[in-house]
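We begin with a single chain expressed as structure tokens, specifically the form predicted on its own.
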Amino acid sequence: MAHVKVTERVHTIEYAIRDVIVYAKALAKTGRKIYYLNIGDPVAFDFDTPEHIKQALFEAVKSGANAYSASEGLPELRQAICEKEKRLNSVDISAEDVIVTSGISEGIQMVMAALVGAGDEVLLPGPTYPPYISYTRFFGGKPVPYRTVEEEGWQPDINDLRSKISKETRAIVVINPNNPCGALYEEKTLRQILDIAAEYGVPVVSDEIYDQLVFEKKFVSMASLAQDVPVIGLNGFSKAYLMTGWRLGYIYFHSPRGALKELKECVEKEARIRLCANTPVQKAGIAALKGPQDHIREMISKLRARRDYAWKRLNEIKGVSCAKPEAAFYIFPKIHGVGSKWKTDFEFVLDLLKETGVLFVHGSGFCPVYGVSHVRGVFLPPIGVLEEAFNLVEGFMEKKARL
């Protein structure tokens, strides 16, 4: 039979979350225990999607709601999107300017596919969340990260991305909460972000899908600060919502002087092909914006607490050390053995793994520059469980220093 070719393209793709899943499940068919802390998925632990949110999926479903609906998203939902960026995050925007998609990640999709072409540059915070890397490269382009820096809590250094900027640069990315670090970025920060998007001309992408899961400060928007930067904003029902699974996510367009309009109607192209987001899906993503939000603040209760465990926990590891996040689940900590002990991190990952049965991912996996010596993982399981994880990785850092 003859050798099926298949395209460069897809060769580049990677997703280093997903992929280490593969020799997790591997040992994992020898009876040994896996601690998960690799995917941010908190309906994967102890926290459930709220019960108004599944009975509305429910009644949806029994009351007909199965049919195509229009490919930007249901009316009443882009709607109630709009009313909930206003409300949190004082960000004015129509129904018009919504486009509702299977996930944020179909969402990262549809805007670099429009925005990025052979040869053109995207800036993203280094270290980043890799679908970023994989779409940039996936369509030609090429991801260039700008610092963020460990010692200030991963704050993004303004001069680097400054310096980063070029002639091909076609957006500057900000995730902001951030994954993989947890890091909050101040307000002064983003400013001196839009600012630099306004003096050459670019638009920022602002990944904020975490925008209510912060601890002691508070969330800015970017799109609240932008005045002349077109600003993409990007978020969805997966995290505060508890709606994982469930694959809902929506784009929106912050353009005061209508410099998105063309991008706009590109993107809206991409979303007919595609048809549409799930319709009764999108049913229940009303009911969770409109409805009772108690969960959100009991849910960042029981993760203020697992992340102050963490932190202190990890710290405590001789050749562990990492900054304290501010947002999310995520902690982002230093291995100093890298490049001695473990050629990197990425070996670190599968070293750990096959002794201990701890998933992390590697750090290297969020960036080829930024990233490496660390490794990312998850504060959403209850406190016993982390506490049976960081012991084991406790007794592997001893053991691995007296060699």
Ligand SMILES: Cc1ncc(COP(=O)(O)O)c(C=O)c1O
Given for the second form:
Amino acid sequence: MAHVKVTERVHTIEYAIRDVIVYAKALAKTGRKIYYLNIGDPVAFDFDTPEHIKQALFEAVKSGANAYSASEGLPELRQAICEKEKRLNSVDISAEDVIVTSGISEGIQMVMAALVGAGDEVLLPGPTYPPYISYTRFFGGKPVPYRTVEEEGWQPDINDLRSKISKETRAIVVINPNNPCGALYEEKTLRQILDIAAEYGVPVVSDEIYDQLVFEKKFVSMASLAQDVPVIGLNGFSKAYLMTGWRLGYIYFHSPRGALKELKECVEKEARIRLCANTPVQKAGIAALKGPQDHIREMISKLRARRDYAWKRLNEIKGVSCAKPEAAFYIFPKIHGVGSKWKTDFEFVLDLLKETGVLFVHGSGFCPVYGVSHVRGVFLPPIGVLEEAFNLVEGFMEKKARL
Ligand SMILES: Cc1ncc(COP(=O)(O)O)c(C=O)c1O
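Show the form predicted together with this ligand, please, because up to now only the form predicted on its own has appeared in this conversation.
Entire complex below, previous chain first.
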């Protein structure tokens, strides 16, 4: 049979975080121990879904909540999401403003499908979470990264953002707390972004999946500050409720003067053609939001100790430096030898993997402009495992410095 042709757009898809696993798996087959510091899944480490959430899923299935749900999600879950957003983030929305999705990932796809067309531009933090780049391209648009500044803990450079707005700009994406940098944006910065959005009449897409995983400073939600600016919020259950594999997230529309009415109707249509999110998991989502929240405090305290260790150890390694993450579980160190000892950050990642079994993700996978010469690691494993991995990184860097 003749070769089956595929679309141009499908070739634009890249997801660095999982793409590097192919190399690690090949190495693992030879018997090598791999330190998977590439993927942001706490449940793959020593963090487990809380018992009452597991129980709620079990009960949902047993009691027959196994049919399709409404496409926008179970009304009780949408209501619980509003209450959570109000209680924790001071966001005022009603249940009708919420659409439940199969993880934020599906939400990103739906929102970008409705916002981005051929030739449209989307302002993305540089570095960013890669699906924002891929979906912008997939729908024919152009991702435009705005600079975030390493020396300022990866806060957005407002002047750079302003200089990149054009008449083609369809949205400003903000990821706060940030993946891959672990930055927590200051309220002042968020207000400046809103001012620019208001001035140019563009909406803000605010991904807040790490809202509850902050270490010292307080998280401020974009929609709680926005008055006239429309904000499309994205959030979910994967990280704070340790439900990564269950796939549950949500989109909400903060829509002053009905500015997002049409967008919301279109996203609702998209929700209908994919029927609904997993019904029993939605039931468990209600239990997650309404039940005990103690696991979050425990998680933060474990993560804080691991963050402190990772940050100190990595900065002690010659040829490596990094800003201190203030949230989430990512660290984004700079590798000084990229450009001299290694041509690219990707080459560094593969060399390190081959020699030590430690797997990071190349920074250019998060932004070809502002991510280069960096790698992203997670500090999710216990300190003993991090210690083994960082000892290997240190040995590797010392050996390379001698060559
Ligand atoms: C910023 C950000 N948004 C969205 C996601 C995907 O979340 P979900 O599991 O809800 O699809 C991730 C996962 O790492 C993320 O870091």
